[in-house]
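Below you'll find only one chain, the form predicted alone, shown as structure tokens.
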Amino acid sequence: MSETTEPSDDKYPLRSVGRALDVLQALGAGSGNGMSVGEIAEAIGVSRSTAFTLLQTMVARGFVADTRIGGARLYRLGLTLVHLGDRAVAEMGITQIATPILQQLTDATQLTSRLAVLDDGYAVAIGRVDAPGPFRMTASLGRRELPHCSSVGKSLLARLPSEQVMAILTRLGMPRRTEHTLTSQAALIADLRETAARGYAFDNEEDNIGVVCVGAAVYDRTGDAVAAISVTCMKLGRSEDDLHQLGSAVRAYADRISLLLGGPAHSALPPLA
């Protein structure tokens, strides 16, 4: 009996994503001993050939793992999901942990503070405490920011290997936002080395003229930079010494969050190679 040929999923990207998610749900609802192609196809209502194509893509990405038992190939959830699950829990938890510290930072500096993470190379704010008073410098949560002109972006890039940083910059680009924006990889890598050494980063009018942001990374128990915090102020009337003092303060509050996550303070990090 011939099998029905279904339309190519390449023409239906949303349907393809839905089916991939159906595969994960079917495997998650299974016994844990693995499922065959036929069982998965039946569970999600597609042909065996479609199920097989989906599974090969998901195995290649680590979302599904396959094992041969005798002559049969069985599929189960892959380890990529473990990593993503850890990250999701960490990011959800870090907002709750960091918000009281952000409030303390804002109280101490009278400046708006933010918490951000890297998302596909971009810096994305996931938490914020606004400064008191009628004049506030706010930024939307969830908006992707280019990392080369962002203090939180630089803080998160600073501990990454140079090759990984350059790959991100090549992919995202380094557009000039102001006359102060660093637009060459060499200049930014040098800036990131300084950031890694002192523990805080500057966006010194690099994204908006007249505006300075100072950020510092937050580390988890593995020593990875999983987030960064920052404060934002006007450049007018602030000396270089003032900004470095502000950087030291932001770093100290970032260290508090790191310690709550079981991570090291900046001073305890090993030097970069």
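What's the form predicted in complex with the DNA like, now that we've got the form predicted alone?
The text that comes after this line covers the one chain and nothing more.
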């Protein structure tokens, strides 16, 4: 997985600020073993001295941590970011309510479960309970994921008016991730209709071969889908029936969260506008 951090064409008002953010994203995309000044400079396309100055200011504030190792310095993401990320999640409110239910869902299914919201059209996970055991299924938080090949994305899109869905899909595109990815708006909207009817969504190897996710939406007082939850598992040896059974289980847990928010269960939803 060689993610290249593109120097994000600085057409933004504040160049130095943009570059500072580039540094953070480069460190976030990096191998995790830290980066040297030179590496960072190259990654964001500036001179070493510029990168150095950027890093200095961010280290002073705890946004970047540095560790000297002999004459060299390695830079990594600082813990201030942990704090801000935690605050950002806390401000969303849903997380505290949902996490215990996610834990129950993971206990019941032995699968990694996630909580996600729609952000600017993207599906973004804001909570997670890892499956027991050393399985290390990469479930990162806060990363923007395309909604058309994600169970939480589809759960959330399913309750949106189709003009809005089409606007989002047009804006973000529907790139093919696997041979099962739905790449036409018509196909996806048909899938969303089914999803809305049954109350749970599938990602059937549409994002990664061999991996399936099952998601269901969470509704607040106003009946809007404000979030979605999902579980992730291996396709290997699971029948259609198994997946549908999993689906109604996930939907049941989602309904429990909706209940805590004062929202309706899926079965009590008003029809789509």
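Positions refer to the first chain, counted from 1. Here the structure is a predicted model, which is why all the values come from computation and not from measurement. Here, rigid core means the biggest group of C-alpha atoms that superpose within 1.5 Å across both forms.
- Once you line up the core between these two forms, the Cα of Ile44 ends up 2 Å or more from where it was.
- In the core-superposed comparison between these two forms, Ile257 has its Cα shifted by less than 2 Å.
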